[in-house]
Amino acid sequence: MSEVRVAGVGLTPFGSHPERTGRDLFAEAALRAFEDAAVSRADVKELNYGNFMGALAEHQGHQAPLMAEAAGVRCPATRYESACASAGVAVREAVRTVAAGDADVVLAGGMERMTNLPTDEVTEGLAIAADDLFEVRAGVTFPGAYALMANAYFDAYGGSREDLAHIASKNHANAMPNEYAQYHREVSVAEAMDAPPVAEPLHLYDACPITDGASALVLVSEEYAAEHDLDAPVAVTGTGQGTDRMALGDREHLARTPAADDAADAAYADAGVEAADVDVAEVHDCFTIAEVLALESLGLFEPGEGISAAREGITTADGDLPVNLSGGLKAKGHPVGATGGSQIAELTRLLRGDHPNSDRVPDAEVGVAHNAGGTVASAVVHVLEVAE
């Protein structure tokens, strides 16, 4: 098995770009990744591309060959769809391909374009990641679904809206210096508490925004990196994936995410590390309660303890375990099909020392990325380590 190095990362600024096409966004991210990697496009053997709702937002299916053309590569190209975990799955398969020795260079990432649609159409489009027969037709939307999960958590373990407000405030503060973040605006705990409700107990600042953007990673084998004298000090040492029942009503617990439990266990085992070894994390905080659930599934906190982590300062930028130094989905933004790649790009920059928040984790050697689809019916976890 070959060690998989992150040779280069590329992101577009996340935000509202209704005038741009999806292929334009991915082309920009890929260009930045190739420039960062100093790798020839001619050496790319595969493109793994994540996208969720391009057929709805751009009336464009069969996107993989379009994105290969946009990225300037000529190789087998495949689109991966796993709702909000689409890019995470695409990256996972790229990691497995390189690790197995089937390719020395793979381009992976994703793109989503949504702000060209009215909000109600975006909501309807995102809802197809839920169970259409037993949830969507009954009127369930994702804010409502995560509100059910938040209430179930409060009932099982305690917690309050103020705990969630601390998460929102933390992630907005983290996004301030990030040049790729959608929001560069601090939100106080009091402001988050006073925001209008969306679906109780979730209010406006508990939810991530609608976002356009793209991510791209150039993944290479350790041997290729050495042969071409690449500066690629970060390795993806572990990957794992899990699945749960689709509909919340079919699950045993609403306050736990077994898919992420399984993905984390597999990723840690693959990397040969434990949760206690993690120095920094990027997790899927599509809603503030989702960050809590992620931290507990990753084994970073025991069940019932993740809710107070931000309020107690443990997961803040100057805490013992900084979480979502990018700003997370909450403030950096959530272009659904790109998010899983973006998380790994941000962790890579943090571990390399060239992220604007790298000074918050100057000695970090192990990072973990947690990417979830729907109400965590799908989950992908990756472990990144400083290799040299």
Second form
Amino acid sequence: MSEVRVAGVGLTPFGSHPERTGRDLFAEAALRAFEDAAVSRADVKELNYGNFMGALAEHQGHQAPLMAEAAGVRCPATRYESACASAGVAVREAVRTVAAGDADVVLAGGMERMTNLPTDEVTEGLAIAADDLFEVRAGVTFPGAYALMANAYFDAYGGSREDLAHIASKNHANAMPNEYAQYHREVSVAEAMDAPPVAEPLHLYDACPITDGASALVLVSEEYAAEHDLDAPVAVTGTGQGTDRMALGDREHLARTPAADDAADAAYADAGVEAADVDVAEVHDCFTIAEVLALESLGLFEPGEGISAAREGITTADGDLPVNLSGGLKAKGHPVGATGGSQIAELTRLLRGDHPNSDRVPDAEVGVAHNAGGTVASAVVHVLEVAE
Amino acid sequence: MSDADPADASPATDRDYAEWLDAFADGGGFALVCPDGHGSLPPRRVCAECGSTDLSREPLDEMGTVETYSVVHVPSPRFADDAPYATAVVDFGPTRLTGIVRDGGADGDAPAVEIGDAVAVDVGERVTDGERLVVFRPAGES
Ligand SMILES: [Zn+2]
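What about the form predicted in complex with the partner chain, after the form predicted on its own?
Every component of the complex follows; first up is the chain already shown.
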């Protein structure tokens, strides 16, 4: 087994890029990752690429070879699709490949192109991550599914829309200095409370935006990093994945996400750490309630206690356990198939000390990334540690 | 189930699913249940919980209990003329069903529903395009 190091990370600015194709977005992220890594493209042995709705949004299937070209690599290239966890699973397979000694250098990441579709078609596109027969045909939208979970959570544990508004406000504040974030605008709790409803109890500021963007990571073995004298101080020490029943109605509990529990347990065991060791987290807050469910699945809060974490200042930038210092999906943006890679990129920057918010976690040594697909029928968790 | 509609973004048809909807429309709704009591919905060849292939059709009560709901204001195109509408996940014992709540609200508003409410299951039509779907009617409504 080799230790896996993050040699380089690259992102595009997240937001609306109406005059660019997906291949150009991924090319930009990969270019930045190679510059950051100082690794030769010729050494890349695999490309693991995440994308969810490229066939709908760009009329482009079979994207992996296209993205290998765009990145300037010639190696086995595969597209991974796991809804909003597409890049998470792509990165996970890259980590496993390097850890197993099958390759010394793997390029992983993802891309999503969304803003070229009208909002109703994006709503339709995202909805297909749910069960078509028993959810989508029954009127469940993507926000609607999380709204069902939010009301089930309130019923089981308490909490309110105002608790959720504190999460939105926190993540917008965190995105302010982030050069890659879609939004650089503070949102007050009152403003979030007053926004129009999308799927009650979720309102506009409970939801992540529609985003174009790409992420890329150059992952290398510890041996390769040493041999090439790379500056790669952050290691991916743990990876885990979980699966649940596809439809929310088939789950044991409507206000918990056991797939993420399983992913977290596996990732912590792989890394040899516990939830109590985590200093900083990037979690999948596609909706504010999703951040709550993530924190509880990661074992950072007991079930029923994650809801008040932002309001009580525990997960804010100056709290004991900052969550989504990047701005999260909520304010940094959520290019679906790129998100899992961007979380690792942001966590790497936070731990290396070159993120605009690194000064919020100057002593952080252990970070955790949580990436979820659909209503968390898929979940991927990674543990990152400062190795040197 | 209607024939494939070129305007429908999801033309996939499933015979077992269509039969299952027919059964609810005829007042004989059912779930597939394994010997351990795990319920599921067709098409299903293996119990997803325990792997049993011994699945039998068990009639479902007409009334279930709302476990959670949401009022959807931003619909997908196929529900454009239905919004705002309330979706609910309803417990029917061996299985839950997800559907739209119909009736029980003022005109133009989504029907009122709360967690714990008793609702009856039926098959209705999407306002937008007439496609069939699972609907719930609050107890006491005609
Ligand atoms: Zn069973």
